[in-house]
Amino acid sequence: MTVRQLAIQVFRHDPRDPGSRPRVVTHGLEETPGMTLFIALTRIREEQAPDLNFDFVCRAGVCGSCAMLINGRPGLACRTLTANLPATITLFPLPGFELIADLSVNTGKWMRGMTERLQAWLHLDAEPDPDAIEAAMDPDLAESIYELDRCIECGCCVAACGTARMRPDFVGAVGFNKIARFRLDPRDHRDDADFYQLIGDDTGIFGCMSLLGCEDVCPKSLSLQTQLAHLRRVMARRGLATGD
């Protein structure tokens, strides 16, 4: 059996180092059975470039930390088999986020800003009582909420979004997914007028060009297209009702 030799081209730059310049460094690596890009990058760091920066936590496609551009397409390094890629692999950090170094970007800063902007938490009518019995919820509704809660905030949808490339203040599919989740939750007292104030403009749902790169690259296969279309209709009706 022939063993493939991989040429992994990695973007390198540390913005904290005044002497660092953006560049691409090629690392040769022998492919092994079941190798993921996470394994390949770990070997490169252990054997060739100990100062290589990339993020990982769970190694199981749950935390979203290892998202990067893989041959120009956003994806998770831990879920990407090198066997499914050509022998030459090019890796860049996700665009649209603050670069920490090399393949590491600060998605957390962006996600926090988006969460605060959209007030993406339950707005209750009263302070929660930790001693109260948990309120019952229709199983189908609970399943629908859980489906939207599967977002891991990896940033792939933002990196694949054409509007986000042109408008740094664009909410992005991850933000719309959060709005859709809280609209469904009967415990949240907000109505569509409240949500319209958050996403009813060109930085929100009306700025979406419906290119749907977000859904194409979502590693959790969320129904982002459905949520975007539904929110746009709801917010358009709300805008017409108020004359905005």
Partner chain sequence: MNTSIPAPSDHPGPWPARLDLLQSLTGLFLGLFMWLHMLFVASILLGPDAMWTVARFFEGYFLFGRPLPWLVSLFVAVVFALFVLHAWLALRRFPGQWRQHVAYWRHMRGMRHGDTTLWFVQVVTGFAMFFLAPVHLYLMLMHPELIGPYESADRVWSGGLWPLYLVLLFMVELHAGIGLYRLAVKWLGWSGAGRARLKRLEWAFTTFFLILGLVTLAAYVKLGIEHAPHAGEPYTPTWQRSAP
Contents of the next structure:
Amino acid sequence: MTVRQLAIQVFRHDPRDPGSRPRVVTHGLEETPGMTLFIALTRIREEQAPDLNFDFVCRAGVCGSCAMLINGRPGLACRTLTANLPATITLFPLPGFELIADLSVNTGKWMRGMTERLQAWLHLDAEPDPDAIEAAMDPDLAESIYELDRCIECGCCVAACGTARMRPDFVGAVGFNKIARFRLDPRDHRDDADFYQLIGDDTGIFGCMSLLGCEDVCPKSLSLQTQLAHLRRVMARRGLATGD
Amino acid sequence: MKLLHTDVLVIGAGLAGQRAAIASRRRGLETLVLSLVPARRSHSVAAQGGMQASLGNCVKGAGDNEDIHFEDTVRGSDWGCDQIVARMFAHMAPKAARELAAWGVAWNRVRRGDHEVVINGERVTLTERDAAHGLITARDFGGTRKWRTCHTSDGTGHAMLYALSDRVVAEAIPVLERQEALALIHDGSRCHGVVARDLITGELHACLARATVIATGGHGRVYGISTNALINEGIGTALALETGVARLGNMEAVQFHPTAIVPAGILVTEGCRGDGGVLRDRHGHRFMPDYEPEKKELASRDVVSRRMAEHMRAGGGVVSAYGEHLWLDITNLGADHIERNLREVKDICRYFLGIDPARDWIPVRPTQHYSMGGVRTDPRGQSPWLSGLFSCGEAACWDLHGFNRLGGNSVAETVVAGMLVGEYVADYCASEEGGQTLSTALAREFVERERAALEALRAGPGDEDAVAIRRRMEAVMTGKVGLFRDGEGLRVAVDELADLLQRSRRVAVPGGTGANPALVLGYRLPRMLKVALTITLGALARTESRGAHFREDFPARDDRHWLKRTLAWWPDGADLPALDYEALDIPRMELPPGSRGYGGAEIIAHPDSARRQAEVDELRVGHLDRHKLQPALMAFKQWLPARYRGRNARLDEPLPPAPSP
Amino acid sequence: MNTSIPAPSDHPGPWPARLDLLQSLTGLFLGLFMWLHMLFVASILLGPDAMWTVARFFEGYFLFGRPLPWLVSLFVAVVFALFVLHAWLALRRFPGQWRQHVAYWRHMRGMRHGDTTLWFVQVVTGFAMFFLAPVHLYLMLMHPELIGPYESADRVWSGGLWPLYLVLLFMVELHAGIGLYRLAVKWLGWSGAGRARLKRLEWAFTTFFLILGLVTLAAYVKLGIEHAPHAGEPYTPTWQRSAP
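Alt. form predicted together with its partner chain, vs. the form predicted alone above:
All chains and molecules follow, beginning with the one already shown.
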């Protein structure tokens, strides 16, 4: 098998440097077996561009740091094998988030804002007794909650969402999935009227145009569309029952 | 100069840091968290298999309690741990797991009736009790006598970190993300906070705090191949080291996990073996029973890793383009079990190896995984040498793990230590010492010092290559300070690392002062090298083998001379760290040194061990109630905050009725 | 220093839910109606008598014994109103500003994602229908009696409306097919294989109706050309014609 020469076209820009202009720099690289974009970018930084910014933390597909546009589509760079891509690869920072520099974006800030806005935490009735046996939970329910809890907040769904691209205040699938997760959890004392207050408008569930980008790019294969449709039905029912 | 004031400053937003922040915030203290990365990207998120807590709900965990967890932990540590801390920990772990259950972690639950499991390669039917239905279940892990590892599939760290991080947001605790601590501000006896650098803008500022908590995780990245996240470079540990005052404990104690995939070095959980997976060699032969007939694949990690390396040396390894490896075979667990309980493993195999673990064997070999050593603290998590400096989680040497930690104990440690240290920090802030005024002038001095250091680095000769130095450090650590060590290799390693440290101050730093990874590498490299040197020097000095520290030239565990903890600090301007030792007090041990029951190493006994064992045996005679016996064996509850001193309820061990008022 | 947590968004009230539901319901009605409408119009393929029967049927001929074209006007008025309502509701989703337009366009180009592109098709077809459909609707509203084999054929050919109908055919069928598919995922949340099947079904329907529409239009054009010398004369069903 011949060794491929990769041409990796990387977006470069530091918005805080007045001298910087957005540009694309092409780096040639010899492909190695099992090469991921993590390995490729690390080599580029080590051998060609020591000041190239990108975010990898776990490099194992679980922390959600390294989402970027890979040939135009959002994905986790760390677990993308170059062998599955053409020899020319373009890498852009994830849109929809504040650009830090080059391929690094501030998803953390966005996610914290979303969490605060949606009050995406378990609303407890009371703190547990540290000595007592835990409350029982149906094993299937626990698994269903974990299924929704698997979101890694990588931001791919937001970047893949046409609605979010046009309306930056749109909650996005990551937020809806959180609401669905807490709604399913019997430990959370909120009811649908409470959730309606959080997502019952056009920046929320009724703004979603079902473009399905979120579902199709989710690295954790979460059933986002199923959750969105379910929430839409529940929230519509709730909305119709609400007085003016 | 920007100056922040807070009561409590937590560096690191993993499980330990965030849990400590919640505790101190709940005590009414203004609490601030600094983090290199967004909180939920912390390495805690990668913990897969689970958290040990002796709940005793599932049938294979029935009868479990703090005593058994404590003993497993001490044996796992090869008697290197602090037994008071291990007792505090075993007592707290059920409280921590149950608190997280209430806070939203979707622990896998017990399902009543029959279910099939794989034990020692055989399919076995277990019958769960009706009473336990819906309570937190557990899986088997290495070095434990009961099934004690609570889990959410194999994404336990993720579920826990998100639940804790949710609470941090709910309680409005600010997390300053993409901030790096560059130095601890101190006056030689009291810590006043840190100098921090904004990784986006490059701006330096001081953060003054009455108490500073280092919760920055491990330092696995000084090794070339590690299961650790890329941020685990030991910078928090190095900050304590660089004070010249605070001391690090047992830095030579470095754990190698038996099953990281080859070549990426990504971990696949011990749960694979806990759930019934086996290790095979190039012939497909299951070799672990040949070495460890009792625990087989489920001996402690240090032992399994060493046995694997031994077997590869004996010619059992599979030869590949990336060096030798062995096979982890979980095909016998079935596709359904893997889909439900080992889904991260399945994803990792699919994306990084292109295989399906339900059908194919996984190429694995022992890989650096955990740092037992760290910032040495007392049982309250405070540095005995620098007042106001606390540490918890993997960054600390609280000393729960001694020379080897059990799988599932570190995740448990993070939350337990966070719960406790957060309380102790609050106690400290309420004390006279904690109330002392912080010095703005000192802060300014430290910020200027760091600024000057950065400028000097950028203006330096630039005739050294940072990446090359780093790669060399990694190679030295992996090659000479790995699973097997010897005096000769360690001496060479110390010399080379010391040389690299000198050269690291001359590296070229292209790029600006803002978001610039070249600058970050430039200032981190000397710190990483100091950590690497501390590990290596400690390993060279310790002429015995204990837990994960294995000296081929001194293969015996030498309790007579080495039942002590290494302490290291870096005197100002020195080329190498200074070492000292802290003896472990056998006459106070609840579990005197003895055989671990696996690993089969020679032990040079300490004369106090047998004496203490006789004392303990005598105390146990006639005592049926373990709770009443405990204070006589080894009192520990005085170290716990009052709110956490209560007994843990279990199905088989309900709480005694509350005394009538 | 404290990050403040915003209060829940100012009580969204029932309107977002109502409007979203209304958009979907009007779309559902219009989409299904257009499919039926196509079938009615295609009755010409079974012969002028069949088409005449269908046309008179809607005028109540078989109920009241004589044609009442204002019944058709009434129905057209209702459809017209729903059309305007649907357009107004849908307009809320359209990229209103140039910035949004560009954002969506770039996003769509990069993503190369079917459902994202299809939404743009809906925007374009919807926009086109906004101008084209009222022409037809107004004619039908004012001249309901001009529905019949010769009447319609004359309108298509001699009236010069065949280009309008040709364009409308594509606009309507694409918009209706995609819209009905989107309604299904939006409210019922088809995921994975189910969604792929649903999409295949949608394209089957759209293709069927497009072919049917083209053949039907050709039939009217042919009839229109043949009837051009007598343009304006209404059709008399064979059984009502007196023997020559």
